[in-house]
Structure formats: C-alpha cells, structure tokens
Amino acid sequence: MTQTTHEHVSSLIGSYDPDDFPVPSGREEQWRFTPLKQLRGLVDGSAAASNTMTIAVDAPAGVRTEQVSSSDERARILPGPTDRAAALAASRTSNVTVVTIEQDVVLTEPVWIRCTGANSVSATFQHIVIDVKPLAQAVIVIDRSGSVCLSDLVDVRVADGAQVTVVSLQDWASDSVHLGQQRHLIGRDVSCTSVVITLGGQVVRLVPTVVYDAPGGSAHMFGLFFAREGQFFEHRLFVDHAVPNCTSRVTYKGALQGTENHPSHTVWIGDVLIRSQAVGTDTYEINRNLVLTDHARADSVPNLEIETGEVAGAGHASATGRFDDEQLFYLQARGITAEEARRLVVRGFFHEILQQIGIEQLQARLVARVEGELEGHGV
C-alpha cells in the first residue's frame, strides 16, 4: 500500500470569510507554485468588483433557474470554501446563480452554463450552485470563454441515489487570469462525473474538491489541459473519504509546449485523504503530462494521506514524458506526415478523456480546438 504525509490537507479550515484566511505570500503549500504577482489583486482583495461577466442558462424541463442573494441559505449548500481566493469569489458575488435538477428527473440533454467574459482588466466574482436532487441524471456543461479577471466558487450537492456528469470547460482568451474552486458534494449511492478541460488563458488555476456525505458514493473526476507558450496551469486536486465504503478515481493528462522567450508551465497536485472512519474506501490517482518541447515544465504531485488500514485499495502514479520516436517512426514510416503523426499522438493520447464528455458536438469542438493549439492557432 503506498502511503504519504500531508498533514496540511486534513488541517484546511472551510469558511466564507476571506479574513479568516492570511494572504498568500507563495511560501504555502497551497500557493507554493502559483505565480502570485500575475494575480492582479484576486487573493489579496486589492481587485475592485466589476460585473463584466455575462451568465446564460440553457435548460430543459426540470431544471430551476434562479438568481440569489449570497447570503441566500440556497446559495450555502455546501460548508464555507477552503482557500482565500474562493472566499473573496463567495463573499463579493451580489447574486448567485443557482441551478437545480428536480427530484426523479432524467435529462436527455445536457445543461449549458455559459459563462462569457468582456474583459481582463476589471475583476469579476462569480458564484454558481448546482443543486441535484435525489434519483435524477444529468449532464452539466459550464462552458467560460472570453477576457476575464475572474475568481469563481462552483458548488455542487449531488443527492442520494442521482448520477451527474459536470463538465468544467476553460476555453478564455490568451489574456485572462482565472481562480476557480469546484466542490461537490456526494450523498448515498451516487455517481459523479467531473470533467475538467483548461485550453486557454495566462494564468488559470483550478482547485477541484470531492467530500462524501454518506456510503456508497462513487466519483470520477477527468482533466484535461492543454498549455502553450507563456501559459500557466495549475489544477489542485482534493478527495476526502470521511464515510465507508466510497469510491474515486482521478485521471488527468496535460500537454505542454513553450519557447525560450515564453516558457509554459503546468502543476498537477492530486491529495486524497481517507479518514480513518472511511473503511473499505477504493482509489486510485494518474497523472500522465505529455512534453511537446523544450521550455516546457510540468509538475506532478500526488498524494495520500491514510489514516486507517481497512482499505478496499489505494494508489497513485505520475509520469511526464515527450513524445515516443518509436511512434513517430512507425506512423511516417506509412506515409503519414510528420506534422500529422504529431497530431494523431496527442489525439490519442487525450481520448480517454474526451470520451467521457458524452456530448458529440463538443467533443468535436475540443479536438479542433487541441489541434488548433498544435498548429499555434490558440485563441
């Protein structure tokens, strides 16, 4: 069984009074990779709030569309948030945007979230709960794109026995700066689907976050970035088994490609914890980052912190690598380009991912878009 030590992550306190969290300085462990300076005032409160974000919800029959105060009981399903910049996204938002699936009911069509972006130089806070009843299914698509200054919280209570797919898609412009906290929360025999993909701005940092409300529970959480020159990705996992008999597995796989004068950079952080009431917890953590040049840095940390021996399985695997020559070869040795091998490769290498968004039209959209960023033609 492999096992580490994190005591920071079972120490994390949850509140939405950003004073109770001390500004980063980067000495952290939360903070320690994050380019704080590039921030533009979204951690240290200096950023005044400016509504330059438009928010449009397609729905069909059974969802509830609502906009509330944040200090709605309806806007704080979940406990206050865990770090400084999820705080200042709850506390400086005026109204939240609360999404809810009634109870029983099955989707067909996916919920599109759209969150749109009119600028990077005024500073948005934006809340969003979605609220998924006992028994119902549904497929959730928040889809961001445009400038944006941004620091989002998204929370998300799946209820017992429902099943939900949400879909996080960072598509900005090469301009944008974006903090995000996405939490879920998973009742009695649910299962939860959480699909990250960040394909564009300067500096996005995303702190995805899993707590189990009862036994039972099954989540898989899916990521997928793409970071070209002078870009800075960061995606900080955490899963939090406190009840038995619970399931998660997390898979995450980035590409990276940069020049001397514009370095990219990419950080995969992956805390599971499983409490030492959390018996028969199963899980399993990969993190996989593909190289495409040289400038290009990836860092991967996963880690467990177990706290129990009565454990179904755990484990976790990290490798950062650039591409296989031997592939290569063989595709041009058929006749196929260089350029096009190239592309085959990273196709491959994200399909695992893609196919789990279950939504033709935007699966289309991401290859194009992943093909895009190979060929330097990102937004």
The other form holds:
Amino acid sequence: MTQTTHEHVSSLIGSYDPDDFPVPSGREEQWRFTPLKQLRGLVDGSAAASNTMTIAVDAPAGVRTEQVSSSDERARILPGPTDRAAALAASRTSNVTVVTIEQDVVLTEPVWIRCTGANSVSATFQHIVIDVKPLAQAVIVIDRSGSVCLSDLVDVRVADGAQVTVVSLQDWASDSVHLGQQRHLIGRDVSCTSVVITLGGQVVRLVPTVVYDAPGGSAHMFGLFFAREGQFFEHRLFVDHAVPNCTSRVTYKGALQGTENHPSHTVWIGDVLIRSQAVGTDTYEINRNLVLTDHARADSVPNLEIETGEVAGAGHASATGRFDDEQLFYLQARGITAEEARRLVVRGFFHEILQQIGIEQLQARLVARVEGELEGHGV
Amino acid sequence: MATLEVRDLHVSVDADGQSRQILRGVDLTVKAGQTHAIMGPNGSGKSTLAYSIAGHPKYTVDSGSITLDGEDVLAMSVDERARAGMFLAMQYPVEIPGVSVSNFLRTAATAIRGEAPKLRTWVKEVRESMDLLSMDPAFAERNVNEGFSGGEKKRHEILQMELLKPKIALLDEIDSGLDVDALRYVSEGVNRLAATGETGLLLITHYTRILRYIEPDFVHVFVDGVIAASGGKDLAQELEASGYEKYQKLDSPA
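Would you generate the structure of this protein in the form predicted in complex with the partner chain, following the form predicted alone above?
Expanding to the full complex; the earlier chain stays at the top.
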C-alpha cells in the first residue's frame, strides 16, 4: 500500500504548503470553538520557531529510529495534511522523527517517545512519523510534558495485518498551548487503537483522524480529558470510511470543573463519514462528559454522515451530565467519605478508557494523575 | 446494646420550590435484637422515615431528634451515620459505572471497620456470604448495580448488610419486585443478621408477604406521616385481612 495514490480518499488530498490554506478567522466550522487569540501565532504562522522541545525515543529491538529532514521521502509517507496548523508543523520543523516497526516484529515492550517542552514563549513545530510494517505488533506511547507552545503532526501508517496501539498523553504544564493532528492510515485487516489522554495545558486542540486504505480494518479511538480551571481542551475526530467492511469505535470521556473567574471549556466533535463505496461499515461513536462544578462548559457534537444504504451498523451517542448526587449518597450510606466517593465515581467513569492502555505502570500513573486533578476541589 | 431513638420527628421535602411536610411527629425506638415492621399505604411517608434517618440531602428535618446510643445522628454526615452503625438497604440502588462490586464492598468494609480487611480472610468472607445468598462468584466482577435484575439488586443490598454488620439496619421495601426464590434468600439473610441479636432491624414494607418469612417483634401502622397504631405480629395479620382503610379514616385531617 506504500504507493497508493489515495485518489479514492479525498480527505487525504491536502498539502504540505501552509500557504495553500487561508488563515482561519474563527468563522470556519473547523475553528469556531477554538480561542484563536490564544494560539500565539501558531496558526497564522507569525510565531518564531525556536524548536526548543526535546524528543527522545526509547525503543526495543526491531524498531528503527531516524531523524530526517522535512523534505525527506521518509517524512512524507502520507499525503499532505488538510489543515493549516498541521501543514505549518510539517514544513517548519527542524527535523522529523521517523520510527519504523519492522515487518513481522512483535514487540513485548512499548516504544516510548518522550516530548519534553522547555518553555511556552517560543514556538516549536514538530513532525513525528510512525511507520508500522506488515504484520508487526506494537504499542507506542507519546508521552508529552513540560511547557510548550507547540504545533505538531503525528502520522501513523499501519500496513496490512499489523496491530498497533498509540497512546498519546498530554500532560503539559498549565501555561502550554498545543495544536496537534494525529493521522492514522490503516491497511487491510489492521487493528489500530488510539488512546488520547489530555490532562494538562492552557489550550490543547487535537485532531485525531482515521482513514482506511483497504478493507477489513478496525479502529478503536479512545479518549480521556479532564479540564480544570482556565483550561480549554478540544478533541476533533474524523473517521473516514472510504472502503468496504471496516469497523470503527469512538469512545471519549471528559470531566470538567471550573470557577467563575477561571471557567473550563471542552469541545468534542466526532465526524464519521461513510462514503458510498464503504458498504458493510460498522461504526459507533460516543462521548460522555461529567460536569463536576458550575462554570464548566462541555460542547459535544457527533456528526454521522452516511452515503450508502448498506451499512452493518451506524450509531452515535452523546451525554453530558452533572455529578450524580444519588451515587454520592449511595456510597456515603456505606460509610465512604464524600471525597473518597467522588474519587471512586470519577475513577469508575474513566475506567473504561484507562483499561485500554494495557501498560500497568502508565495506567497507575494516570489514575494517580486523574485523582490529583480532583484534589483541591471542594465537595 | 444499640438503641435508635426517633422523637417527634418532623420532616419536609422541597418539591417545585414548595416545602411539603411528610413526617408529622414520629416516635420510634429500635433496639439491637428487635425486628420492627413499618407498614403503610403508598405515600404515607414510611420510606421518608428511612431516608431521613440515613441522612438523604433531599429531606429537611424541621424538628425532633434522632439518636443512636445517645449520639445525635442529625449532626452527622451521611457517611458518619453509616460508620456509627446505621445501614439503609435501598429500594432503588443506583448504578455506579466502572466500579466493581468487589472494589465497592472492600472500600465500604474498610470505611466501616476503620481498617482494610486482610485480603485472604476477606475474600473467603465475601465468597461465603455470596454462597449463602446463592450469588454467582462472577457477580463480584460486575459493576455496582449495572444491569442487575431486581432480585440481584436486593441480594446485593443484603450482601452488603451481612458484611458490614450494622447496629441498626433499615430495609426499604426490600421485598418489592422479588420472585419467591429471591424473597427466600433475602429473608434468610435478614434472619441470619437478626439471629445474632446484635442488630436492630426496621423493615419497611407495603405488603405482608415478607412477614411470612421474617417474623417481626413489633408492627407499626404508618399513615399520613405518623405511626397510627403499634402492636405485635398479630397486627400484620389484621392488616392483611382488613387493609389500612380504618387507620386512614381515623387519621385523615378534617
């Protein structure tokens, strides 16, 4: 599939040239929720690139890691991106990190890609390419922390018969701005799981996309976000069913808390497109948000567009609710303190997502982080 | 010996911005080793009594007192009441997604006992209690009340009660929606706890059916927010024969 032209996948016809895209005004559907004024020149391109973020890849045998120039063909295994921020990320980066999982390699240890920001004043543009060869099996963790002003593009190509899980963790310091696009192009009979965890940063806007390149592929997109006082997190998903007999499941869960002076805001958009040729598609997407306090706003917009009558299944659901007082009462009536009860309920709410990670150490760290988010919240 | 005392209890609830009085002066004393049945028609306030004792935030206590061994229950939070030895088996227990029964039971036992039970004895204790209630071991791995049948919910409530060994147990319509088998297991669980003599039981029910399985020492007729009559188990038989009508007429406001 390396040389496919992707003519049948119009969503992949984009450009690596940022000037092919107008600067967003905020009126575009794609940008209407995003606080453009807080993006520090990342989208209009006025930000001076210093690229101070460090990236370190820790990989077991069977994995090749290279740094290449942005014009290198190994950096451009996917067609040009379809938005300005991602095109800027790919064209202004100083070098591209390419991680290749060789054919037939079955990893028993995860690949860790650690991105550590040094400051949020100057901008970093970054492009990571993950190339998973046929029949390989791998878990890749993109572990992001520190202070950044970052626009990045992560391209994941999963070749026929491969099984891959990509965990991307946004654990930024509170002054950070991060615009990111993570694209998955998946081949025949591929099983691809994405787990996106967003806990830190002032403004984080992520665009995870899935495009099927051959029949039989299955994609599971999981997400967890916890927005606290003053944070804006947007997750804008796009699943493009362009070939027959593929499956997608999207499950995103968010929790929010804010104050009058520092409200929080989350946005979840789930765009699923089933094209006319994509018969036998089976898709379901769901977003649930748990609002813990006043002054927290959760926008949730599932969009399911079906161009064929021959689908195996297609559905979506969205629900945003307040913390359930009856759950608290039930737990407290069993002697459990209000604080502990709240932790149990939130941990339970996110359990479905966290159990997907499959790396015990990381899972424990994230449970502790989520519970840390709850600390300091008056009951 | 534990004693729960309810004195001249007046309770109201906020509905559509208006305060509505439900309990109008309830007096009741429940001691460890006793089983009390509170019977009454729908809407008489008998469940409100149970939830007010447990501390549900929906109810406002306007006057009166509730004490457990002389301690002021009304001054305690919901979880403090439970740790003091009160237990409420609920008619409609809520689902808690993502929280397994085993995790929930252990967290509750840790809270009530003041320390985490030793893992090995705890596992055995839970398994034995589940066996007695004829619950499949796989039940422990399910999420709390999620997808439970009516019978499973009630058994789960009784399982918690047996493990937490309260001083005073309030059972709110524990018999509603149960088939005969489930009713038998639930009743056996209640009787096991009653037989220890360590727990005072307050059984709230609409029907006399469960009283064929659980023999009360005292029966109270609850009408319009007060106890209209009290007696022994014979009173339940009389209610079965003639219903609540006579008490409602006596007690209806002019």
